[in-house]
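The chain below stands alone and is given as C-alpha cells, in the form predicted alone.
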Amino acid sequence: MHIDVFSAFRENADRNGILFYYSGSLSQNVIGAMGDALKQRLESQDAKGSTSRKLFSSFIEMVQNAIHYSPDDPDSNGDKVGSIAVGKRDEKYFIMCGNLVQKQHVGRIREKLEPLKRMSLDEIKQAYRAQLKNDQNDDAVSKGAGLGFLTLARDSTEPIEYALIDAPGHENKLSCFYLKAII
C-alpha cells in the first residue's frame, strides 16, 4: 500500500466519524484485545453508561456470531475472517461489522432478519422475551436461534440493516454477510 492511498483511506475514516476499525483474523484472543481497545476508545468520547453499554453488547453480539457462524476464509490458510467499524455520526453511534456466510444460509439469515426491520420496539422486546423462555429451538444452524439478532435490533435506535452479497471468487458458494445497528 502506498502512503498515498493510506493517507485516504485514514482522511475518509476519519470523515466518516470511524472511531474503531478492524479487520483480519478473529479469534477470542483478538476479541478480547479488541475489546479493550474499545472501551479506551468509548471512554474517551465520553460515552453515556446505558449507550457504551449497548455498543458494546453490539460489538460482542456481531463479532461472536462472524467466529460461530462463519466458514474458515478459503483465502487467508483457513482462518475465520472478519471487519468490524465503530463510529459516531450525529451524536449517535454505529457499528458495522462483515463476515463471509455460507451461500445455503443465506435464506435463513434473511428470514430472521426482515421481520425484525418492520417490528416496533414493543414488538422487538416481546419477541426477546418469547425467545428466552423458549426451551426449544427449531433452527438446527443456530445455537441462539436468533436471540443475538434480537439482542441488536432491541439494543439499536433505529431498524438493524444487512446486507448479503456474493463473495468475490467464491460466489457459488460464500457470501459477504454485512449487519448494522445504530445506538
Second form
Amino acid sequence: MHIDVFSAFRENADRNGILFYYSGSLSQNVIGAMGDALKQRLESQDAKGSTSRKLFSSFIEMVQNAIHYSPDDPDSNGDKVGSIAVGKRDEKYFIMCGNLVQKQHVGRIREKLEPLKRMSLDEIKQAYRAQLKNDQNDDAVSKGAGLGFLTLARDSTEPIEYALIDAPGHENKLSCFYLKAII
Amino acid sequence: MNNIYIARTSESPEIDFNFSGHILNITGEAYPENASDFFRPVLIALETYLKSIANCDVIFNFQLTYFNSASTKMLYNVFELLNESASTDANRIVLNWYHDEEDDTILEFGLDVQEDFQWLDFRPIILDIAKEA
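Could I have the structure of this protein in the form predicted together with the partner chain, to go alongside the form predicted alone above?
Full assembly next; the chain just shown is listed first.
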C-alpha cells in the first residue's frame, strides 16, 4: 500500500466518523485487548455511562458471534477473522461487524434477523424474556442461548441492519455477513 | 460440602460460594468464551449444596457489572435453582441485587428475575461505583 492510499483510507475513515477499526484474526484475547481500547476511546469521547455500556455489550455480542459461527478463513491459515468498526455520527454511535458465514446458514440468519427489523422495543423485550425462559434449544446450530441478536436489537436505538454478500473467490460456499447497530 | 472459589479474570467473574457460611457472592464481569463451560460446574456445586439444606437462611450477593447474552441464560438457571430450593425446602434466600443507578439493563434483568422467581427475597441495592473505586 502506498502512503497516499493509506492517507486516503485514513481521511475516509475520519470523514465517516470512525473512532476504532480492527480487521484480522478474532480470539478471546483479541476481544480483551480491543474491549479495553474501546472503553478508553469512549471515555475520551465522554460517552455517557449507559451508552458506553450498550456499545461494549454490542461489541462483545458481535465479536463472540463472529468467533462462534464463522468458519475458518480459507485465505488466512484457518484463523477466525472479522472486521469491526465503531464510530460516531450525529451524536449517535454506530458499531459494525463483518465476518464469514457458511452459505448454508444464510437463510437461517435472515429468518432470525428479518422479524427483528419490524419489532418495537417492547416486542423485542418480550421475545427476549420468552427466549430466556425457553429451556428447549430448538436450533441445533446455535451455540449460545439464542439471545445474541435479541440483545443487540434491545440495545440498538434503531432497527439493526444486516447484509449477506457472496464472499469474493468463495461464492459457492461462503458469504460475508455484516451487522450494524446504532446506540 | 466444599466451598467454591474461582478468581476473577478479565472475562469471567469471581465466584465465592461460601456454602458453610451460606453466603454466595458473584462479582465482576461475565463474558467467557464459552459460558456453559464456565457456569456448568458452578451450577452443579450450587445444586448439590441446595439439596443438602432445609429451613436455612442464605444470602446471594449478585454484583456483576456486565454479562453477555450466553451468561445471562446461565444466571437465569442459577436463580431458577435458588427459587426451587426456597419453594420446596423452606429456605429463606435473600437476593441482594447490586446495580449502578444508571444501569437500566441490569436493573431490568433483576426485575424480570424478581417477577419470575417469587420465592426469592429480592433486594435491589444501588451501587455507587465512584465510592467503590
